[in-house]
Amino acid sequence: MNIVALIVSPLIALITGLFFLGLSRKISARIHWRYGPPVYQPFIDVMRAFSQKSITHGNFFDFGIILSLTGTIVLVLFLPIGGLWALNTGGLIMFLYLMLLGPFGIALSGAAAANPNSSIGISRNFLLALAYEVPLLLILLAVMTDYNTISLVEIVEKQAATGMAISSWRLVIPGIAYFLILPAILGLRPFEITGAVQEIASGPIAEFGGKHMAFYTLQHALQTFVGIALFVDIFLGGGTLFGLLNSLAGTVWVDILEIFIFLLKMVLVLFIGLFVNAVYPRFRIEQAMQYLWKWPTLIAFVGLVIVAIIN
């Protein structure tokens, strides 16, 4: 366990995730010919929410959002952020299981609130998670089979020697499949179903306020970071320099540069996702499930078969 990464990684993820939430609002607004809020608005929202009075609906209401936030923080510890990572045990298998803690915790709090809109949002949240978990499992199996490891760190290190996975003809198909499900993982349109304000008043978080809303915003920011960072790590080589600046290898400057490159790749992926978010209308839940179990799943399965045959 890297003690420095144990502290620094969640801070980087939290700050970056909140920045991405603000950037998402700003870019979407500009695409729609609006001015939009400032990029730092999510930071203000969190501080204001912590300063407001919070109403609880019982112990499960409090515990659920803490479980969701904690589970997402643990996910961050498994992610190589450039050359920085805290945990390297369990690999992608454990990562896939831990991804369920976020939706489960939110559902636990929403159920304790006993709001009909929350109940609808919870059912949509679980159905959506079930829909994208199937192609995601096939994608991760293809990556693990091709690199013959379950370790995220080893996958990034092997890409540093052989090039980005997305540039490999064996893994380009699973990479496309991941990009097709990425908006669903991030909750962007056309998969903005769980918290559809126009239909179910924000769904599971309809009863959230004060510190509960602050914790949810932090969890949402971290979840956004995790979804994009996982794609960057397994398909874009993380923050690896691919042989550049070998003379500085092992120095702190290379470590900082790798983190910067990693975050830059994340911004590029976010930009593409935001253009999709700004253009497409929202799916109904049955449309979303039909789409996710059709094209991304089919493409991911074909990619897994190709990798299995080659290996």
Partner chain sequence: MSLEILLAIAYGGAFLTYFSGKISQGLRDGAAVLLSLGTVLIVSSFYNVPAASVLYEGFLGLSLVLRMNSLAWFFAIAIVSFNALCVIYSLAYMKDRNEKDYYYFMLLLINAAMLTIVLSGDLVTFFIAWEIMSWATFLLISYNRNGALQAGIKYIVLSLIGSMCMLIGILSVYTSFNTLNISELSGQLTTASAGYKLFLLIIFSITFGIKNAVMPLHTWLPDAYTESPTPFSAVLSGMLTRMGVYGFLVILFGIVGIKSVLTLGSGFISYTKTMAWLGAITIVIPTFIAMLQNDAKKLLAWHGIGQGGYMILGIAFGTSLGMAGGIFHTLNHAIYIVLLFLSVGAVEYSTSGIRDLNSLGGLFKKMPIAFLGGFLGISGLIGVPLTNGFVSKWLIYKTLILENAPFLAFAALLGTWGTILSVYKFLHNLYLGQIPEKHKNIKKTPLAMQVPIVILSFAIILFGIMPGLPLKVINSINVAFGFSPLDVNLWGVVSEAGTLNMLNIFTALIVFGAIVWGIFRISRPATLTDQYDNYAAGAAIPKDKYHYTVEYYAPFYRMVKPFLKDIFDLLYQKVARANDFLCDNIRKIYTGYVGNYVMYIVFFMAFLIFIQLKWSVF
Given for the second form:
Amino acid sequence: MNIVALIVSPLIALITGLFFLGLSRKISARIHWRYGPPVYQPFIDVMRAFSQKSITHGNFFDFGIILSLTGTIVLVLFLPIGGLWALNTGGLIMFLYLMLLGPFGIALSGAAAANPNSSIGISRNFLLALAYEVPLLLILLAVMTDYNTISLVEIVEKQAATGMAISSWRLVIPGIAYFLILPAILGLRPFEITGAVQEIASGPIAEFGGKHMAFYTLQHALQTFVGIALFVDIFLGGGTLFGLLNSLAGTVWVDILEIFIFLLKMVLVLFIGLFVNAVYPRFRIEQAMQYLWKWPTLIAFVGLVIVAIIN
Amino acid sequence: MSLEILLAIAYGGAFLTYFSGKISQGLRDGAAVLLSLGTVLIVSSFYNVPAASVLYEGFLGLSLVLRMNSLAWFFAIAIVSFNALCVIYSLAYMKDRNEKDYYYFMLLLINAAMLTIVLSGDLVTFFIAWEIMSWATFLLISYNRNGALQAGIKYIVLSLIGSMCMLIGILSVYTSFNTLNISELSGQLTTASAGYKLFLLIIFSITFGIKNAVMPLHTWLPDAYTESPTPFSAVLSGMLTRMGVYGFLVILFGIVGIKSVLTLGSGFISYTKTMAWLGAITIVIPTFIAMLQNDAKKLLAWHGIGQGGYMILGIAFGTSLGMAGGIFHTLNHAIYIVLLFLSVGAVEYSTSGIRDLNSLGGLFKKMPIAFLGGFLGISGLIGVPLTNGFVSKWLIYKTLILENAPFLAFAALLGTWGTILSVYKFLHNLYLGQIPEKHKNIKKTPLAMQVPIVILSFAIILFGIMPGLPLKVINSINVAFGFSPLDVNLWGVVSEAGTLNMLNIFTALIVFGAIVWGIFRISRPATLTDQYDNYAAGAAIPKDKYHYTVEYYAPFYRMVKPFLKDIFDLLYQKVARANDFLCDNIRKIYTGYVGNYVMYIVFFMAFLIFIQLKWSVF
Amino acid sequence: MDRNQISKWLKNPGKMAHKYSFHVVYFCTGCGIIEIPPSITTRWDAERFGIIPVATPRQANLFLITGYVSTKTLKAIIRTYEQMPEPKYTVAFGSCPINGGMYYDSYNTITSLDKYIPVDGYIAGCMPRPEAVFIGVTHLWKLIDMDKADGYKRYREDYVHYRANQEQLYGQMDWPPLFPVEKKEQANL
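With the form predicted on its own done, generate the form predicted in complex with the partner chain in the same format.
Below, the chain from earlier opens the complete complex, with every other chain and molecule after it.
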């Protein structure tokens, strides 16, 4: 299982992530009363980018983007996609730290390009990360304390055992908080501060072209996948759906159907997120930080207090 | 070889180095390097060799005892290794300075004193060595004069307060138990009352809290780190400050004993919980203050305080996992903070003394080795997986989550995310971005500077992938303190709830990294572009300074600056000023007029007679 | 639309991807930019063809010069063009870049952009409507199919000539040549 997952889960994540990028463009277009690009448009963009001749600012510039993509791929290996997971060592704490490699790699690369636009973008990116990490850490600590484990796989298994999507009512409040910060994690519109195209020439990626741009798009797709998949895994029970697959238990169909159920849940989450994205203008960085440190943090804090008291 | 000879070599060598400096400079440099490498060899030969010896019988009726056990060996080898690296580094860094004999003498004396502290088996030896260390440190902090004098005064005042507290503690222990031998005390203290134990712990906690810069007692540290010569900043941050952690370990687990420590307190307030919360505060606030700093060394200094909080947090819980995390973090912190200071020192050396984060940039192409050190150093400081900092932080977080302390865990994790912001600013402003024209032909990093940086960079990766190497030694420390041993293998920790196996992560990162790199290589090769061919909306790039450094997190600064004042420093300064004012006024009674003095005496006599008549006390 | 013809994709995926993923740098030199917002927003929606605006030339493959080109802006145009990664296509938009348009006799207007950078296609009109822009794009598709949109190749081959023209206008340029310019060839021109 582990060996299969090692190959399959990055591929699923990559393809799904790219489709999600396309889907989000399509849905935004439809909300704007436009026809929109085909759903597979990001694949075309990546192919085009690969066929272009890129520029580089030295080895460290290349190293950063490679580190970023590698880190995000390894991150995907930790996520249980249905019953598919490859790594579990270190649990959610390791996951949290590996989440850092993606933005960190981009930041190194962008800064090695010696473009102030990139630097401003990176500064905003880290500030936004700090802003949403505060509620995110509270949420994840609530989850870890409630299940009394740091293993992501165990958390999903415990939810599957009850057959329900959300296994304990105590995690409803942290779930709401996670949903509020989801656009910030994905870098969607109200929090599209990092790569503000109109202000700072798309920020950290201002100097990326050709294959660097292609790698960035792949990384971005994976990041989108990870952000939503984490929500589905922690709060929506991963690949289980009210014990629907219990009759098939033991066959290979369970694994395949679980993946489908997982992806369906992800699409649902993405849809709801996109409706926010399409109608909101962009926050300034201070506004984003103030918002993220006010409501989501307050809700997550209340959730953690409840969990800590009950435990 | 016995422990006395080790100390004799350490102290004698220090004096010898000083006098050989009077003969020739080369001889002194050679003696210093030989001595420091020699002590590394001797100390490493004590691995797994418990030893004990009596240094001197009958010092005021007490015997001065030395002993070597796993805890002492762990700290001793770290002390001498970092000191050796810093001595080698100093060869190049201190080349053009004055009074080098004095500098090397003090450096080696501090080394010997720290060695004595960790080897001492009784509290008198401990106290004497502690004082030697404090005073020699004061002299070296003030080495640069000017602002450094002020920093030195600040340090020595706080340090003296700490020493006095320790002296009170030692005297009280001696009057109660009539012995100062640590192993004898641990047996006798079990009979003492809880109140006495608490008193002892608090009085020693002040001493070690000052040395380890726990939050309300931290104010000496930022100035001291910043003003001392950079190789000494490295020694100071690496092991000298962490003598506080050693002290905590000795007093908490060596003397009082973990069982007694955990029972101290009632209800919500207990000694360990208070300590853990102080640790948490020490992590969060300095990390955010570090973000506001513009001096590279000051930024690192604030992180030195912040990282100390993790160690306190780890050992405060008194579980084997937390202990392992806390002690391992002491070593890891020393590795990366020394590396970062040496990296800053290289920049300082090459740019002739600039370490202002706002006026540098783009040095990574000119100083690749220093950049490597800086990059791996900040990775370790953040705790990026595959660097050493990750493993110890992981152990600490896991302790906190399993011990059901989510809010402390939140503080610790939040500290990490604050760290990312400030150390990225450090790396970006020094090494990345555009290189100014005037720095295009800077001095090369000399070999004596490169060697320590490379060794430490290697250590960061090595302990990150194979944390089992130091964890085995730490395990034996745990066993010696009476904890259950951790299930440790070479690649990580195997324990009941969740395992850590760095080999998996390492393999996964290498394999997928190779795949990504392969795809990168086979796709169309990229053209190498100059820094002046950047996108700037079609305009030409300014050549002198086109690098976003000043107020790097400007919107955030505006938000938090009013809340992040170092209130304790301001408070202490206020106390110092009030004291100054008071003494100044008291001085005014010396008017120089004899009649006044006679009047004072008459008043005093009258006062005494009044007291005698009223209460007849005399 | 041949977007759905799989055989073409298999034969030359890079070329096909270029056709259906134009990331555009708009150089807003003059009044022409007024026609761009309607063409990329709800009314005409260029995104259905995969055309989206990007912020920096590094990420782009289509360069749209919208409006008249003054001597001063030409410098930025050349620089932006050189910063785009190959393959790249240039389309001049409106009458002015073709022959100066209504500013044909101004001392400060470049009357033929083609002298300084290679232009793959022109969209004539003052202003061209968004429909014209789309027709221009479909023409560019045909040119790419026939390998005739080869401006970037011409720029590389005749770089000496282009650079000489640029230097004739500006004297010493601010940045070094994009491709190596040999002294001997320069002397011949």
